[in-house]
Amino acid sequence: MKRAAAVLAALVIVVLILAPLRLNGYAINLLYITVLSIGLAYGWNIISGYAGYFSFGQIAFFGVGAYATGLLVADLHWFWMPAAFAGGVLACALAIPLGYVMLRLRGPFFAMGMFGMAQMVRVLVTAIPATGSGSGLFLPPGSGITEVYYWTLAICAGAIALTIWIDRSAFGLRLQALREDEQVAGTLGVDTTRAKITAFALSALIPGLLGGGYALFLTYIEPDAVFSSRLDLQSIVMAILGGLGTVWGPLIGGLVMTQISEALWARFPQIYLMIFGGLLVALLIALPRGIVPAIADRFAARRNA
């Protein structure tokens, strides 16, 4: 099962690498948003899928990365790639002290706290004159969609590689112990504070890096665009649909969700959201653990038959 999934994922990545050479502008934009959402889903999956801290605020780090990149490019005239990298590092660095505070909360209190933190960051950015306040920040042109797409694809591939390492490492086992029972994990010798803050920082690094590319994709950033609840919720649903705490869940969930959404939008533009919502609920009821665990269970049942 794992080998088949790895081969399928490798084929998908090859197709994604070659796709811009054959697609038109609309298709590349759609593909970019798909890869972006999958990358965000992988970042969210580290803290929520593996560590068990369900977050509604990872989009805050995405916005921090976008604004840091925008300021470095617009005001200091950096080339956008090192600026985007610096934005990701800044998001990761901010996550460490925030983690010491926010990760004292558990369950719905952590989810609500993260949502409130994301809104607080959005309001703070709006109040700072250097960021353009509520009117936004214009970026000079200089990078096409293809370059931004490949940057995003590289970050997404790195997030997959990081998830594979977590899934197979002692660190990943410590995160899963946290997810199952944090108090018991602590009594067994797991440094729970260090493990969950490391996971939180890694889950902030990925959206921070992706936010820099998104800023260049838009060429104009404002708070509602880069602290988008829609993007945040979309990435969460992708990870849950594919399978929480799995290597391939965010990828499979993202591809399935995007294809269904696009097909429904093309056929039923007026009511596609209603149909899509109904299908999504039906899928989650039929596959409560997600697509990847359901397929794994089916393979296991066949081997045992």
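As the structure is a computational prediction, the values presented were derived from the model and not from experiment. Positions refer to the first chain, counted from 1. Rigid core here is just the name for the largest C-alpha set that superposes within 1.5 Å across the two forms. First, how it differs from the form predicted together with the partner chain.
A movement of the C-alpha atom of A294 falling short of 2 angstroms is seen between these two forms when the two forms are aligned on their rigid core.
Superposed on the core, the two forms differ at A266: its CA moves 2 Å or more between these two forms.
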Contents of the next structure:
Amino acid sequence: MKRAAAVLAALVIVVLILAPLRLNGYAINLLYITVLSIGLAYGWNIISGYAGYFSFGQIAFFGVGAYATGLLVADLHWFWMPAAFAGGVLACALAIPLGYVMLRLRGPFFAMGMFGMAQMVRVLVTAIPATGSGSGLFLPPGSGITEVYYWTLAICAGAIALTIWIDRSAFGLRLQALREDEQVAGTLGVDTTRAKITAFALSALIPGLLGGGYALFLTYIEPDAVFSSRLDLQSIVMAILGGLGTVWGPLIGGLVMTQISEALWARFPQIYLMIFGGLLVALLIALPRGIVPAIADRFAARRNA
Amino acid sequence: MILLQLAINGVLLGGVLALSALGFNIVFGVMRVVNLAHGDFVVLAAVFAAYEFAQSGINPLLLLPLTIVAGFVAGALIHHLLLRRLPGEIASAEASSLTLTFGLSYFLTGAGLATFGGRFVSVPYLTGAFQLGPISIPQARLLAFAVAVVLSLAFAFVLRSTALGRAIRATSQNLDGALACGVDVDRVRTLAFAIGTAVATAAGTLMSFLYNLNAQQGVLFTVNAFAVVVIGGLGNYTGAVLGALVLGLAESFASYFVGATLAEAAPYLLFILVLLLAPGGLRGRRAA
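To complete the pair, please output the form predicted together with the partner chain; the form predicted alone was given just before.
Now the complete complex, all chains and molecules, led by this one.
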């Protein structure tokens, strides 16, 4: 079983690496967006799935990464990869003081507080002249979709590896303890502030790194495009649909969602949103804990029978 | 003088925001559900009113009873068929109600776009203004404000002086206590959600006087209602009215002094500050 999984994983990785050589423009774009959304879902899953702090504002870090990259590339003529890396580091560095303040809030207060924070960052970027204000920022052309795809694929793989580590580590146990009951976790000796700020910073690093690639992908960035609440919410739904706080939830949820979304968009553009929303509600009623836990339960039941 | 004018505009806007926030508040108070589809009910009612006004010239105020009943029935069905089925005991209960109302929000946006199209519409009704010296009071805003006040008072009456209102307040204050006293909590929740959506659609009908809207603007009103409720203290109804006035004034003054772009941040800034500095809200007890 373990061996089969390893072989399968290796096969998938090889296919994903070779994919750009065989695919046309449309398919590679779709693949890029799929990998990007899955990466975002993994980033969100750390703070919200494992630590239980539901954030509606992680897209702020994605936007910060995108804008940092845009400015470094357009104004200071950096090569884009170190620029995107710097964007990720900046997002992560911003998350530490921000987390120190915001993580005092809990439940829906934290969720909507982060939503408000992301909107404020968007408004600020729109107001600052250095970022081209609301009219946006042009990036010099030069790197193709293929490079951006590999960058994104590498970060997504890194995010999965990080999640596997968290799931097995003492750090992950600390996060899950504070998710179940923060006070009890505190009395058991968990430094809850430190654990959740670390989780928050990791949850900012991943979208920060992905944002730089997205800026290159768009070649023209504006606040509404990179602080996209749609992209944010979509990645949240992927993680929940797959299974909150599980290693494979974001991946499975992401694959299911992007496929459904794409198929609907192609066939029913008029009522796409309506079907998408209805389907989400139906899936949630049918599988309230997500796809991965539902499958795991079924296997466990069969083993016990 | 301009300050007085801005204050009047802010108060008039605050009245309608208060009505919308009351609907959001009752749902959170009774069910601990942050209804992400709240704003979509507001916007759908507004777009419907504007559409009917353009098609057949029906006065939106005459539509009000119809939209309230429609909102009530839709809310009762949504709770009875969907929200009630979410498991309550698992750790992700909050997550699943957020996701469910998020999906609902998409559904309503999609339905609105498919039915009414994406054009921004409003009701060009009572476009004049009363002049009181240098102050001008737009008639449509005044009317929307007055109707919102009447509906809010009706809401307060139901909550304070009826058996249902007592059951609703009991359920929000102490779920176990309410159960022990024989309150049919399931029924109370259905009715509370229904009242919440009915209030949202009523507020939306009035919003059609004030804003140019299409079906995609729902999130704006969800955020406004959330901000109002946070500022006033969750589950606190007089606080929500106060919060709505604060937000209405803030939007009015901010858009004059710092421009429309930065003024967009006003509700977010306000509610984050209130959350951090006075977590119980301006009228709330210190939060536990």
